[in-house]
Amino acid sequence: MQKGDEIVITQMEHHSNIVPWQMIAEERDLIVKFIPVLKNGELDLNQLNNLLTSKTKLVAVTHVSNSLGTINPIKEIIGKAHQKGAVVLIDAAQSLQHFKLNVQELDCDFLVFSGHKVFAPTGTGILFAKENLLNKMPPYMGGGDMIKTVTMEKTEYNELPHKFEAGTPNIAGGIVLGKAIEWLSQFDLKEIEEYEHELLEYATEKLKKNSGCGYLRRGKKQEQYFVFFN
């Protein structure tokens, strides 16, 4: 990325999906944009044909939002990213132990998600990509393991993954990660979510006769969300 160059994300992003892309910015003098969110708690994919630009390198989007729990259309904006040649990340952090995830269907350059959301241990998680853009990206750290080999002129970097893995890794924290995975895999997540909708329903007409909140209905289900107020 160089001056002048944009990263799009959206205004319903969980900070850990803003604050990396404004620190970047920051160093390298790169625009942050925004796609903003519809009163109905939608992104407006409308301006996002208005953001995405020749300059646009990245966009980064949560699949599902941690606080309305929007579901955005990531196929769709996917798409649309590649058409300008951006590559994309998906935030799955709310959406992995919900549905299914095929990155070859989606197409993403790059997904991510945390390992206490899959009910691993803390500090753990998952990155995924390209292949070919993992070979092209330099190590973010250095240290033993990431490395093929060192003489006192030049270093030479190791395979993938390694070469993203300095120093001793989290071995404990992985083993209980993928165990974590393995026994999350056994259920299936199209009756769990059949499930959370039930108690959707449940809890909408629950709230509905009480007074003191109000609601907005969102996606083709007409799913609903509250608001509170005094």
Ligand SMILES: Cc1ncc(COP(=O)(O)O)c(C=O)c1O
Given for the second form:
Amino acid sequence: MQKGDEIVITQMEHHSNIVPWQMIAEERDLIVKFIPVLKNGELDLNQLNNLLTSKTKLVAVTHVSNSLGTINPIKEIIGKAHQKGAVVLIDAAQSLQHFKLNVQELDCDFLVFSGHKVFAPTGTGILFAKENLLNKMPPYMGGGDMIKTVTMEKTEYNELPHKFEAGTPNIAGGIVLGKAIEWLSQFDLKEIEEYEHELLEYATEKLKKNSGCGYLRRGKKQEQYFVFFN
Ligand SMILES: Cc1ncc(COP(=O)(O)O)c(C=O)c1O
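What about the form predicted in complex with the named molecule, after the form predicted on its own?
And the full complex, kicking off with our chain again.
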């Protein structure tokens, strides 16, 4: 990405899908644009056509919002971004534990997921990326198994995925992440989704009637969010 290029994200991103783009934007003089959120908690996708330009290089969007619960139509967003020649990153941190995702069908270029969202250890996770993109990208850290050969004069990088795995990896974490996913796979995600939806509808109905919500204040600081039912 070069000066003046654009990154499109949304107003409902977790800050971990905002800050890295702001950092690279500052470094390279890029522009970060936001797809707005409507009052009903959905993305204003009418704005997407205006936001996507020939300068858009990357669209990074969450599948499920951690703050609103909104499920975004990522297939549609990916299609539109690709039409403009941009690559798409999907933040699946709140989605992979709820839906079976097929990255080939979605045709996303990158997909990221945090292990601790499926009871795996913190610091573990998944980065999916299309092979051709990873082959074009340079390693971002040096050391460990990311090399094929090293001499005083020259280093030849290893093949994928080792090229991006500098240093001794978190082997124990990786094993437990695999086990956690295996464990989760025994459940019918559809059933869990239906149950969660039932809870959502129950809570929404209760909140609309005879109930309220607010902040618990200790001194001047808003410290704890609470909901009460009558
Ligand atoms: C939608 C979403 N994206 C990203 C993250 C950040 O993940 P991590 O805690 O692994 O940095 C979270 C964590 O809550 C999240 O909900």
